[in-house]
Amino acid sequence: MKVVTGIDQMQMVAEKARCAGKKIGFVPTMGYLHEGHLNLIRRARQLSQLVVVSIFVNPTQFGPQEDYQSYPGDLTRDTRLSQQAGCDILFVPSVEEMYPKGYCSYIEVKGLTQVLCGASRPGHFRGVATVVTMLFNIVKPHLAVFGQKDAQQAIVIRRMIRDLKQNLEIVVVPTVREHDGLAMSSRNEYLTPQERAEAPVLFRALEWAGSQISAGERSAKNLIQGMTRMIEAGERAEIDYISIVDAAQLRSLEQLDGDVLIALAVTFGRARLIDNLLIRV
C-alpha cells in the first residue's frame, strides 16, 4: 500500500490508472477506523483493481460547536487496518492543500439538505458535497463506496452527482453494528460506559418501529410517539430528531406508503450518534 499526501501525485496516479484499464474504488473517510470503515474497503476492493482510502476531517461539515478540534484520530492505526482491509491507495491531504488561502466555491444540494442533520446542522451538507466533489475531482474513481448509517448522506450525494453529471457510481453498504446493535461510528469512542450501556436503545426503537409496521402500523405519528417512549425512558438519552421520511425526496410521511426511511439522531454526552431504518411497505 502506497500513502500519497499531495493532491498532484494523487491525480498522476488515478490518471494512470484509468489509462492502464482499472477500474478504480474509492472510500472517503475522516479516519479512526473502524469495522465499518473497514466493511466498505473490502467491498470497494471486491469490486475494482485500484482501492483508493482517503483520510481527511473536512473543516466545513463541522459547526462552530461542534467536535472538529476534537475528533479522533490514530494515522499509525488507520495505515495499518486500511492495508489489512485491501486499500491500495492511502489519500492522506493536509487540510491546507485542499483549502489554500483564498478559498471560496461551495456546492449546495438544496432541499434535501434542510431536514433531517441539515436542521440541526446548518451548513454540514455543504461542507459534505463540496469536499466529496473534490475528492472525485482527485481521486477520479468509477465507483465510490458508502454506509447506510450515513442515509442521508448517501442521498445527498447521489442527487448531486446526478445534477452535476458525475460520471461515477455509488454503492451504499448496509450498517455494520456492534453485538448488541449500536451501529458502529469513530463518535462511539466519547460514549461513557453508562452512556454505552443506554445507546444500544437506539437500535431497538428503530427494530421496534419496524416490527409495528410488519404487523400492520402505518401511521408516523404513532411510531415517533412509541419510539421517544423507548428512548426517554434512559437517563441520559437527548433526542434531536426522530423522524419518518420518503426515501427519495426526504419529505415528511403522516401515512407510510412505498420506500420509507426512518431516521433518528440522538446524544449521550459528547457523542450525537445517528441511526435509521429503510423499509419498504
Given for the second form:
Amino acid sequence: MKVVTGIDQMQMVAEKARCAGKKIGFVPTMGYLHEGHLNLIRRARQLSQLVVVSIFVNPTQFGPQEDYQSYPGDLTRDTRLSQQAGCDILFVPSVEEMYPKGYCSYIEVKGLTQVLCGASRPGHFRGVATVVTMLFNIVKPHLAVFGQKDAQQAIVIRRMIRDLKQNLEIVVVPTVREHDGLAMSSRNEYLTPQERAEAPVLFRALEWAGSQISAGERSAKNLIQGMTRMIEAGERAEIDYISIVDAAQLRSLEQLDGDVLIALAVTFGRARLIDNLLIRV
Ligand code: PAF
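Could you present the same protein in the form predicted in complex with pantoate (PAF), rather than the form predicted alone shown above?
Shown next: the complete complex, the earlier chain at its head.
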C-alpha cells in the first residue's frame, strides 16, 4: 500500500490507473478507522481493481461549536488497518492544500439538507458535498462506498452526483454494530462507561419500531412517542431528533407507506450519535 499526500500525485496515480483500464473504488473517511470503515474498504476491494481510501478531517463540515479540533485520529493505526482491509492507496491530503487561502467554492444540495441532521447542523452537508466533490475530482473513482449509518449523507451524495452529472456509482453498505447493537462510530470514543452502557438503547428503540411496524403499526406519531419514551428512560440521553420520513425526499410522514427511513440523533455527553432503520412498508 502506498501513502499519498499530494493532490497532484494522487491525480497522476488515478489517471494512470484509468488509462490502464483499472476500475477505481474509493472510500472517503475522516480516519480513526473502525470495523464499519474496514467493511467499506473490503466492499470496495471486491468491486474494483484499485482501492483508494482518503483520510481527511474536513473543517467545512463542522459547526463552530463542534468537535473539529478534538476529532480523534491515529494515522499509524489507520495505515495498518486500511492496508489489512485491502486498500492500495491511502490518500491523506492537508487542509492547506485542500482549502488554500482564498478558497471560495461550495456545493449546496437544497431541500434534502435542511432536515434531520441538516436542521441541527447548518452548513454540515454543504461541507460534505463540497469535500466529497473535491475528492471525487482528485481520485476519479468509478465507484465510491458509503455507510448506511450516515443515511442522509448517502442520499444527499446520490442526489448531488445525479444533479451535477458526476459520473460514478454510489454503493451503500449496511451499518456495522457492536455486539449490543450500538452502531460503530469514531465518536463512540467520547462515551464515558455509563454513557456507553446506555447508548445501545438507540438500536433497541429502532428494533422496537421495526417490530411494531411488522405488527401493523402505521402511525409515525405513535412510533416516535414509543421510541422517545424508551430513550428518555435513561439518564444521559438528550434527543436531538427522532424522525420518520420517506426515504427518497426525506419528507416527514404521518402514516408509513413505501420506503421509509426512521432516523435519530441523540447526544450522550460529548457524543452526538446517529442511527437509522430503512424499511419498506
Ligand atoms: O462520512 C464521513 O466520514 C465524512 O462525512 C466524509 C464522507 C468522509 C466527508 O468528509
